[in-house]
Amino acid sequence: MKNFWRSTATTALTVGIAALFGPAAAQAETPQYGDELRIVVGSKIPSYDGHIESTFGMIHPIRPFYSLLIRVNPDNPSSPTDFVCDVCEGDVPAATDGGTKYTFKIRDDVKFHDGTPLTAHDVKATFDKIAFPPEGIASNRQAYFKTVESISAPDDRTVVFKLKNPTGTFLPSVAMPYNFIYAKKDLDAHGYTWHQKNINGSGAFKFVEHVPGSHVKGTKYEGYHHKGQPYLDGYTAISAPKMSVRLQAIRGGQADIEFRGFPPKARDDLVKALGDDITVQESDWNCVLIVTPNHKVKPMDDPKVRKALSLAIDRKGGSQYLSKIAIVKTVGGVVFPGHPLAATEDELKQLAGYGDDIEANRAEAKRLLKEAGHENLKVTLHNRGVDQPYKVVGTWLIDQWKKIGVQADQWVQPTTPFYATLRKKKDFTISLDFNCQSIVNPIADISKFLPGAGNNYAEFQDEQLIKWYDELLAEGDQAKQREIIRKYEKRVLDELSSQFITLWWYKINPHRSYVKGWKIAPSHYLNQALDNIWIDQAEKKRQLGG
């Protein structure tokens, strides 16, 4: 599996670079020290606490202040299995005791920015907060550590994770970029919510300032434990909610890079305007837009209605059309397309809405609506007030549903009330939602479709799905995992149509060609430590003057 992913990532990167600069540009270059990176960020910072947040609006400006226990290899970030130590030493440990014990040795040269040495007790306190938070303390990824029985620190340099059973999801879960290592003394002295408004990390950059609505600034941490890094003197993350502003900032030389991704036309406009001054990296994206019906609201309590709405969607045709104007592209099921655990094309065709004959699909959809007594169905699609890809895909969905006689319109809300509707008010009939993950980790990723999961807003219960998911967590054989996922996927997308997939996202990162060292990953959350980035200052001067 490791070789498969490495090949895919290398191909995508090589094509992107070679298309613009030829083979010479792909040769290794010597990093240069100095200068600052200017990032444009299209969202706000809800808090500084990685353990409770899930947005690029936080991870892009704040991640460089923190270290992790392990992380994706910054030179091979597209791989879901290539992990390297960050504050641990040597190689990432293999499991012992039949796959139920992981022992990490912690480096003795890591310090927090306030000068406090980082020890195994800080790592234990951090993962205790994530995996076993006290009542009333939120932890967004607590479910990812369901198999962890205990965490111990027998001395200053040893951390031991004891698992209930062997699982392939443990290391990817530990390597998640949101698992910032916090100082135990900060947690003990200030409590578990202190990090929402305060920063004391051990990452490559030290916090300088945050001016809300304007920018976050960081400066080089001279005591950083990865010797010789970072190369930059500092960075500024500029708040720019409008995509047109971010685009013009890069085009005009006021910013160097945007890490989330631009749509195809923006890429083409930048390449046309800047030529060799812009580099484009592209990748499949572990992010997918989902249609979520509210099962507690009529007529979405009827599986025939839900299935009809899925059958109406022309996913293949939509891929061809939308991939020209939006950051979506790939047709897939619940698992990241191309992964060994994902459905093949033939397997997908067995699911509602994935067959080749769209007219037959829509005829079946009309039959189901008639049988359900909803031939003249009217629906309002709840949507997020973000153009890419939410509003673009939402508008396309409405057109798809009109083709089976459904009258549909959109109710668009800004991000904060959008989430309030999904999480608290639940006053929607059917809504767009997303499943965006960091490291490709299918068994953890598909927990999004599990009834009762904290981020599942479909408001339903199904004992069969829960049973299969528990079997999946305890199964170590990949072939058997694949069999269970196929049953789970058919239950979600076909039998219940409890939620349904639109299209998977496609990541396009154009950046100024003097930005070096950064490699794209299949997630906009990954590879954001900034310690491997450097600026070709002669090339920057050639492009921007000064």
Contents of the next structure:
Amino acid sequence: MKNFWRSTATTALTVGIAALFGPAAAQAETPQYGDELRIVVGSKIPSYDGHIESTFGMIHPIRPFYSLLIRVNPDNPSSPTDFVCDVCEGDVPAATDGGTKYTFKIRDDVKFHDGTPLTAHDVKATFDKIAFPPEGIASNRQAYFKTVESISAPDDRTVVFKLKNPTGTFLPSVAMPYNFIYAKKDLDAHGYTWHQKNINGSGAFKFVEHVPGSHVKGTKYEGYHHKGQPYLDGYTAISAPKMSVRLQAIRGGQADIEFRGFPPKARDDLVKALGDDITVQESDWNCVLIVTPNHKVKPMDDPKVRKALSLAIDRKGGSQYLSKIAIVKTVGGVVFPGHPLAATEDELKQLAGYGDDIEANRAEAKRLLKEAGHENLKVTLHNRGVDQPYKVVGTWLIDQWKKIGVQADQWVQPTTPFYATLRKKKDFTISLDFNCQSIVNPIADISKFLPGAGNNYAEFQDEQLIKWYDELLAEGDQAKQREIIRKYEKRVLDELSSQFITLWWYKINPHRSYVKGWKIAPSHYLNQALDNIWIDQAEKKRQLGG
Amino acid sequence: MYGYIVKRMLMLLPTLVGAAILVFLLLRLVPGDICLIKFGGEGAYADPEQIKQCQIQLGLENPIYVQFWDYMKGFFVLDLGTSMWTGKDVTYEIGVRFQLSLQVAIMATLTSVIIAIPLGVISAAKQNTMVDYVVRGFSIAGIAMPSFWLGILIILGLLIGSQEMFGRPWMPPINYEPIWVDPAHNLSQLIWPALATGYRYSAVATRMTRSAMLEVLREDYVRTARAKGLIEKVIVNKHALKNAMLPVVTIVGIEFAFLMGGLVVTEQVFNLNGLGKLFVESVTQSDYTLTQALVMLVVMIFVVMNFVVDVLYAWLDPRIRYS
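Same protein, different form: I have the form predicted on its own, so give me the form predicted in complex with its partner chain.
So here's everything in the complex, that chain up top.
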């Protein structure tokens, strides 16, 4: 017990110090050149093509080879609205022509690693591939660019995106970290699948080697367009599927950082073992665990039953306790809690299951179940066979439901059959699911709750939600977007309880304290260009010797 | 002897063909779609059109008999195809891992033999003495202790021990360098899994050596040797040991083959990029071409090791080849 309190206090102190003095200290320090960064990555690389992949297993090792048109500000990545130019110049352009035209000026000093200058034509070819792929060519982000009417490059340094209507989703969609800029000549000469197995980027690092299952190596690109960067001579992304290996690798000095995040216990163990040699950065995470009832299966076709199950969940209490053992923490609605379009605390309290009085919520839940004729309800929660946070939160949910007299158990499946059940077989009553996005893009993100959306497994229809969502897509004014989202949110979480939110994830990144410059983002896909990272070599020597 | 070797080699072919057919059929019975795993496995929404394109690209839209015919054609011309996951040649994918697995298997086998044979012989020679009890205890502990658990203990021991002794924690490297590139890095990574697996493996071999030796030491010719006044050391080393090695050779051969593809959990503990890890990945990803090639490789290793064991048997005991 004594150790527990000591470790908790140490963690709190480290986090506090990092939060208070971290940014200021980082600004005060002069970056050093040299050395290499060793990253441990817990997932696999399906291909090198950002336009078709969605996994951090690809982003973490491959993103440093590429540039984007715009990106999340690497010095302020925790802001969900701060975007800066990467291969464009100046500030991110504002929309013109009533919010339907974006004109980007492309820098004239960007070169691909093979020496070819990067021009507006490369940017156009890239976004044509993403938004309007030819038949037979996959593009995983095509839906994000549905509002784009045309892309043109009137000269070498100008790219114009013409939209069908004003929308708040455009800039965040452009800034998605998967939108690697490819050379037009590569696409023309080798075809649209060449980048799945080959790399020619204009990012801070040049590709050296990929040993499948082992590592990816990159070396500093001397011609990188952000002058003075990168600071590192290179990096190695080591594949390490087991979390314990990644954790011990940082502890034992075999790796410097892991970008996806560790659970609280792992953080505490590292802090306890390494003290000042570890820096912990923490952040709200643009991932949320959702409970999805199957509306086609009784009794989930009854909104009273669904609402009762949502009312039973003590989100505030859960946040307090679960955040000590799992990667969840933040209470929120359908929009990422840190965004201006998210509900305020008072607005949240108006929704089922978010009120302060949990006993009153549960009494109401029991009343609803009685009214629906399901006083002795039995449910099986379908869950994914992954500990963090699925099984932990699933077990907690079952306990929450027991508190309103519902007999609940869990049906846990490995990832592949889990998704086969959700997508193909649909033979579940109620399931855990998640929505995990890279860029915080609320209007796009909340399509997860839209009936008929490909990734909505609740099997229901509601014209009202579809109507509001269409209005939202065509609305350029943020205040009006906010109003529509509130109505949409209330309908999803309260009136229909078509799906309900448990807790938002919480990202914890402990890393060796000699790693400098990197700042945590609300997504494990963001801020991975590695161009702003440097190593305090004296400190590294003190910690690891050599 | 040559006739015996040729006969044994001819028997390999039907075994390999049978295994190839069985592997193909069994894999198709396992549920899972590589395209769905590839594009939607992390929970991301996968466009059905994208999944369809992927299936067409990989030939999974073809009827089973067409896929089977393509597979068998490739098998007979030694074309193993490309990995459905990475698109790289299967031979390249396997080659990268093979050298690591082979090195660990050789190091573990050497560790095991170095430990097992002397201990087994001593234990038998000193039957029912304190030495025998200690050796038996050591080997039973080795059998009872899973290699991965011992591996975890080794890593934790190194981390904590180095922290205590040198003020900074150390663990073995988690990325592989071939021995000819960086021998120190290579050995400091692979010595620990070799010890962890070698110990368990030696425990089995120690017990086998002990019981085989005990049996041989009770043979008439050993009694005759003793009656002739030969010293015990000569009796054990010259007369008994070679004959006692017959069952030990079998164990060593089969365990070596097993180590080549079977170190799945130990590879996870030490983050080794070996065949075991590749095997698990290829099965969970439903990467048919890679899984088929890997199974065939392991079948081949087992068949070859059996062949080698049989030949060694025949060399150790000429009566075998005559029968």
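Residue numbers count along the first chain shown, from 1. These figures come from a predicted structure and were not determined experimentally. We call the rigid core whatever largest set of C-alpha positions still superposes within 1.5 Å between the two forms.
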{"query": "Exceeds or equals 2 Å, Cα of Lys217 between the two forms, core fit", "finding": "no"}
{"query": "C-alpha of Ala249 off by 2 Å or more between the two forms on rigid core", "finding": "no"}
